[in-house]
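Single chain ahead, by itself, as structure tokens, in the form predicted alone.
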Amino acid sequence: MNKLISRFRPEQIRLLFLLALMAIMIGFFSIQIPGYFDARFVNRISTSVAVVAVLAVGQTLVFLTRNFDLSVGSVVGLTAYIVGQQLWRHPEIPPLAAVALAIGVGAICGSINGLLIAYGRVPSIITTIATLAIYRSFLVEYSGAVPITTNLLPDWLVDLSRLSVFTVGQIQFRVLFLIMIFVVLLFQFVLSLLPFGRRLYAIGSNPDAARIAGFPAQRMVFSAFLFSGMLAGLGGFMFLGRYGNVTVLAGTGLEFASVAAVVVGGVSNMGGSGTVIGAFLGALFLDLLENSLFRWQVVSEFWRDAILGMLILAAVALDNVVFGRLKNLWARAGLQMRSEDEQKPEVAADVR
């Protein structure tokens, strides 16, 4: 029983369980709304979470820390609103510095988040409902209340979210869902084999252990506040590359998406645990839901929303309860199997 405990660690049972939800919320769905599952709805879905996991991939960073990033949304309203107040007045732009100038408006705001929390000490959640705040009313200030529309943006902008790369049958996979999954897979890597991924999962899961054993967890911390601006920079361009009309509100409500695909996807609030497929799987099942209950006319905007919260809520339950008590029987459990394995060699040499 404990090698079958042992080789399952509860972050990969969190998923399974995790994709199994998602198969019976398919099922239910395909039985209720006719047509539910073609080619069209799943190239739908595929650009719309294009947005949301990518800043989720960030706010895994963040939270890895044990820290939030709630600017997130108003960055990508920030720089949606620069790069295309750009690519208006100078539309000889190539795409790659429109990319690297929405990666670039990132990470000054992720910069700012980063230097606050981790030098001046602040709290995250203040610092990022601040510059929350701060962000939105510069954009205010910056555009005057002048929306950037469809017409005034390079042919090759407005023509994004519908350009396909290759297709399978009727399904598309679009640009803005390979950037995604290009992304998710980058920061995978990163987490799951450099050093800087364990630096993280230390520096969360026990922040004074780390500092002891020499860890620069200032450092770390701004460099995942830093990233995180950065992907929200980059989400920005895809978010102008998707809708193409940019006002005052653009981005709102990201900050709350993001925060619930990775609490959903089983990123730990309390730092040190969780992985980046878990964060985009989470956003792929809210982002599913959501399409979903749009398609499912039985269910009011209101309760849709009202769901989301509930979801977000048993999520947060579940790891604390059922994951929790999963994390201390497979601690028990490698613990056991250690010392099985170091008494015998004492029983060996009790034969002899």
The other form holds:
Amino acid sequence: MNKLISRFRPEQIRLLFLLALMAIMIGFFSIQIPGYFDARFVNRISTSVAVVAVLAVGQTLVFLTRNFDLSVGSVVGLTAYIVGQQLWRHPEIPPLAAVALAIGVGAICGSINGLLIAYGRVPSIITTIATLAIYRSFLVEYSGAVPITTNLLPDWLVDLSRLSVFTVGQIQFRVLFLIMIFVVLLFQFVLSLLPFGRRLYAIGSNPDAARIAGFPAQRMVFSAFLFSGMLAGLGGFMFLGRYGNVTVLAGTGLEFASVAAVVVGGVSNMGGSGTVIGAFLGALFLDLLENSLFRWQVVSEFWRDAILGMLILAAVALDNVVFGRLKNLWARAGLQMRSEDEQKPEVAADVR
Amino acid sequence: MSANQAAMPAAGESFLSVAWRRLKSWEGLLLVMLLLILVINSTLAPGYLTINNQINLFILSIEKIMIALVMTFLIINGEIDLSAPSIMGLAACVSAFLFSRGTNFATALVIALCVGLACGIFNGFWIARVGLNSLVVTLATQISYRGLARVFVEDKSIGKFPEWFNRLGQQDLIGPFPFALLLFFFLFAVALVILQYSGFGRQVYVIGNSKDVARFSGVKVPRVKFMLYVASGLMAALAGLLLAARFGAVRGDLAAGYELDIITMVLLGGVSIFGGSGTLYGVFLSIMIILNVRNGMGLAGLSGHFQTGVIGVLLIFSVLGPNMINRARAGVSRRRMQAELRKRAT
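Moving from the form predicted alone to the form predicted in complex with the partner chain:
Following is the full complex, with the preceding chain placed first.
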């Protein structure tokens, strides 16, 4: 048993647990809803999870440094509006320039957050609650409450959400989904293999130690927020591509959705632990749940938020209580195995 | 703490120097700001400083400032409650739902208060007993309680409450003062005595300064935190019902987004987000500032969204400002110390 436990890291057990939970959920709803799990459903999920998953990647970077970014919902709305407006006024803008514009606007928002948090030492929760309101009010003033609608946008953008790169059977791999997969893999690579990523973990695990070890902590926190802003900008572009309609309230509530995805995906709000893949699975899990509850006739759709909140709480509680124990158990098992290998008397097992 | 010490007169000081030192504290700065805003507003709009207008301005945000009182306790204690606006909505929706199903309205109100109490106990259990991060817990319960509120009223709007209930929010009770305002001043007095002049209040400060120090000196940390969350839930339910009385109708998104204003009021009042410092006097001054700023902007014809943006800027500066001042002060004292050392060395 101990050997089995020490074979997997607690974080990996957690992800397996989440995958198992998803499988159980799909099984349950397949029995409840006739024709539930088909290609159309997979396509719908793969499109709807894209925006939240991209935001969750940015949120992961910020979470790793023990911070929060609650402003992403407004950044998504703002970039979606600005890009939509520019494409409406100048339909000749090429797609890549539109994406660059979106990421640029997001970068500006993110660097404002980062400057205030990393260099101004304003706590992230305060800063981003404030900028959530500031960006939103800027959007309202800037737009003059004129919404962007599908018929104002160029055709390539309107068709973007249904455009698929290749299909396997009836399952389409759409552009938005592939962008999301690319972002997830890129940042998983950055976090697990590049020095920048490892330093983010170090700062979140112990900010004081990281500072003493000479990491440029302020610059790292700043860049985490910058990346979060840029990804929110990209999310804004994807939002525009997916819905085509942008009102001044676009993207409201996405900040909570991304925090929920990250927390369910096992990224610790105390910093220093969690993976981008986990955040993606968290986003997928919540999206699957939301879409399934939507189709399940037994409970009214109004129950969705109530259940969602409780699930986030359950994830955090589980993280704190169960995985805390599991980590202890794992550390003990690891110590025991090491001591057996070295043919030494058993190390005192009490790690606590 | 520094604000507290600065406000404390030392023996043998002249009245003027005491006054000057008080003015230099955060509360003094707020007072000057408030006077400035009042002067600007009353020159812009004649009749601004009349009692009726000032009462009216309180009444328009009475629910928020009631919650700001409890939030002051929580933030000084080093915690936060983002779910309070959702509890307001939930309590109001429960009472409206029960009333529309034919329950006696007074009973419905009592049940709604109990729901608020239960929400507070639920928050308190996870934060104080299990020891989870209050920000994450209340973020989750914020979503949940709001969702539950929607379950009760769906997307309808429920109104047509009894006459006496609507009057609670609007009609004057004693002189020009309506019931809600009198209730607020009563609660403010109670909160002031508890936080600033009682043993429990000292415990709240000690926990905010250092949880470990508090535990080792025998303060029952979980119990204090639990009580604060229960109080927050109950107060939020009360505020939600008053809001329903004032609006005369209840919808699922009642009080959504109030947390920004409430937290701004508390932090602008000089309460540290890290806990352990700040006073209710400061919070009261910042409440006055925010109400007057909003009212002034409203008179100048600026939209609600724009006002919210300005409040956001205020929130950032209320933390950034003291940070910069402290850093400048630390820099000056360090340079002085270095100069002193150099003088001694020569």
